[in-house]
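In the form predicted alone, a lone chain appears below as structure tokens.
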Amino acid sequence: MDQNIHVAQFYGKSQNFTQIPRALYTKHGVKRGLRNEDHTGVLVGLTRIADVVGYRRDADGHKVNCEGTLYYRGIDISDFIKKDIYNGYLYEEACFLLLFGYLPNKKELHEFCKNISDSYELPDDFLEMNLLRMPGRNLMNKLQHALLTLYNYDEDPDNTDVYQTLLKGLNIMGKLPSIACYAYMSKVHYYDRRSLIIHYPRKDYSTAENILSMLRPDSSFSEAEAHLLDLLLFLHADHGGGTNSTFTNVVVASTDTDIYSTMSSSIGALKGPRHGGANVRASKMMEQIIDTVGLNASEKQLRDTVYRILNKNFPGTDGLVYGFGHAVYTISDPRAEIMRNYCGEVAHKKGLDKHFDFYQRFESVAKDIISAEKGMDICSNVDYYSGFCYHMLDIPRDLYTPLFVVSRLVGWLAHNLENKLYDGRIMRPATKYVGDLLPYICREER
């Protein structure tokens, strides 16, 4: 007999006592998922860190869709990449801006990068004891474990002073790329019986350069590859205080717990396929589509494929076309727009023009069909092209979402600090009780 048979029976019976009718949400004015009826988010705070714009309000207060824009401290992210000469450290420049509120000059950026690189080295025995001897089957869970373990190496881990939180956060930022790469190496060594390759980070390398260097057997990479990964990290650095993982960070931090716990909780939120894990789902979906219809598929084949996915009639899919749609962006996701341009350049250099062309053609067809089916503007989002970018960089799929963590940690930190400084209250929303009031029945009388 199934040892859980009784639990299954209890659970089945419980539906008679626990159901909450959908109509009650409207009756009591409760915003499901903290979303308004027009799909906009409920305001839960104020920020000067980042702004995500996907719609505007007309004179009557109605929502009007518009081209998407992402601002870091009031600066359009597209302005960062208009310069013709790439000098590296794009991600680090964005980190400085997000944390301190202004663009650094050359000296300030150099000093900031040195602070980060001085934190590259892991504590003594950390690699051996916590990663090599304890490989994790899921890297996101392993990152959580590793961050919580770093608590034990901190002489004053529960100090939540704003400045101390900043210092601890920068220390984590410096170590996280190595932890992610080593966690991957230990996993494939243990579970896949592959050779164990460990490269130590170089202080003269940026975050992007170190990731590529640590992942590749010969540590080599081209400038174009480093530029693309730097751009990916830059585009994922922050996305406002309303994203699930950032909101989670602020909620947990508002209890005045340690930074290792708050960052670990954010990783848990980011792991889900409805948030950061969507990049893996999108990558797997596109791989399945290409394997099924081929790179030379006709427009009719592409259209049929989209409909099959929507109707849950395509292998490996669940009715969602991953990489499309967003909670805020409507007509376009600026990160996807930027990524598409750089994708094309690297794809050409790597002889993957046909793959890139397929992505573009599928994107056009999917946007048209999904928008028509839902009766609203639907755009491709950052997850659609990010997996293709990682693939071109020979980054294993296991690391797609962990690299999202590496990038987004600075955003979590910035919002954590801002909330400590200018709000400071424990986040304590309310829920409306809609159950019945019942008398207690003695056990013998039930």
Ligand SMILES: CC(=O)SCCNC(=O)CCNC(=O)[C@H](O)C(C)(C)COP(=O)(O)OP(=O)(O)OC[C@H]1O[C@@H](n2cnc3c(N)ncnc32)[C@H](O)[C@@H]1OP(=O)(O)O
The other form holds:
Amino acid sequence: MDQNIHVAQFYGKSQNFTQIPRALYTKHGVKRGLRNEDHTGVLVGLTRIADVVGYRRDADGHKVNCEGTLYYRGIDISDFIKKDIYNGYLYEEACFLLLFGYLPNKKELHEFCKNISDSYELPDDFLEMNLLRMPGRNLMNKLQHALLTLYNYDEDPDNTDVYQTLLKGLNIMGKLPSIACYAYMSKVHYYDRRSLIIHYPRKDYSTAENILSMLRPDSSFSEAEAHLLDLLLFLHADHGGGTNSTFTNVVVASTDTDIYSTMSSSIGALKGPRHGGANVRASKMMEQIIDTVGLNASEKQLRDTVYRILNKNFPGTDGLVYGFGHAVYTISDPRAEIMRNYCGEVAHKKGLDKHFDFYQRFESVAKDIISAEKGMDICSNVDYYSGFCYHMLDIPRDLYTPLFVVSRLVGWLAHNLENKLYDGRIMRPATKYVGDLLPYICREER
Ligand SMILES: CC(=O)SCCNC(=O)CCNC(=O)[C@H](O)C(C)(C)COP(=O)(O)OP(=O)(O)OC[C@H]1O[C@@H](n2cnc3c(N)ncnc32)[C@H](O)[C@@H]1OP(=O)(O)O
Ligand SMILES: O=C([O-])CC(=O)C(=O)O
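Take the protein just shown as the form predicted alone and give its structure as the form predicted in complex with the named molecule.
Complete assembly follows, chain above in first position.
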């Protein structure tokens, strides 16, 4: 007999006692998902770190959808993307800006990068004890585990002073890329019986260069590849204080717990397929679609596929078209726009023109259909093209969301510090009790 049969019965019966009718949320003015009626987010904080713009307000206060813009400390991210002046270390430059609020001069950027690269090295035995001896099936969970373990290597781990948090955060930033790459190597060595490859990080390499060098068997990569990965890390670095994993960070940090617990909570949030985990779902979905309809699919086939996904009638899908939709962006997500613009050139070099073309055609059809079906503007988001870019860089799917962590850790840190400095209260909203008040009945009388 199924050992959970009784739990199933209790669960079935419980619905009579636990149900909360949807109308009560409206009655009590509860903002489900911390969202207003017009889908905009409830204001939960102030920030000077990043601004995510997907709509404006007209003179009457009505929401007017617009092309998306993302600002890091007031600077439009697309202003950073000038191919002719690319000098590497774009991601590190953004990290400096997000953390300290101003653009570094050359010397400051150099010192900052040195500070991070001085932390590349993992503590003695960390690799052997925590990654090679304990491979994990899911790298996001493994990252959480590794971060929580780093606590034990810190002599003063519970010190939550703002400056100490900054130093601890920079130390974690330096170590995370190798932890992610080694966790992957350990996983495929143990579970897939592949050869174990461990390359040490090089201090003269940027974060992007090191990731490519640690992942490639011969450590080699081209400048164009490093540039693309640097750009991807840059684009994922922050997204304001409202995004789920950053809000999680701020909520957890507001209890004054240690930074290792805080960052690990954010990783748990980012893993979810409606958030950062969407990059894996989108990539699998696109693979399945291409396998089913082929790269030369007609527009009708693409349309039918989108409807099948929405109707939960397409293998491996659950009604959501992953890589589409956003809580703030409406007409476009600027990161998806930038990625699309960069993809073409690299796709051409890699012989993936037809795949890129398919992604663009599917994007256009999906965007139109979902928007029409849901009666609102729905665009592709950052997770739509990122998997395609990682694929072009031969980065395995297992690492797509972990690389989001590597990049976003700086955003989590910046918001964590900002809230410690300027808000500082424990986050403690309220819920309204809508059940009955009942007497306690002795067991013998039930
Ligand atoms: C890094 C990031 O986190 S970017 C987001 C990554 N996530 C994804 O790509 C997953 C797919 N997308 C989604 O699940 C959503 O669009 C989210 C979670 C990103 C945003 O959610 P919300 O802002 O709550 O969406 P919202 O409530 O405004 O959506 C309105 C309607 O459109 C639907 N919808 C939104 N996006 C999609 C989608 N991609 N596919 C199908 N339906 C969608 C919602 O289910 C909802 O339908 P309903 O009214 O029938 O219940
Ligand atoms: O802002 C959001 O809700 C999700 C997102 O795009 C991000 O975190 O990058």
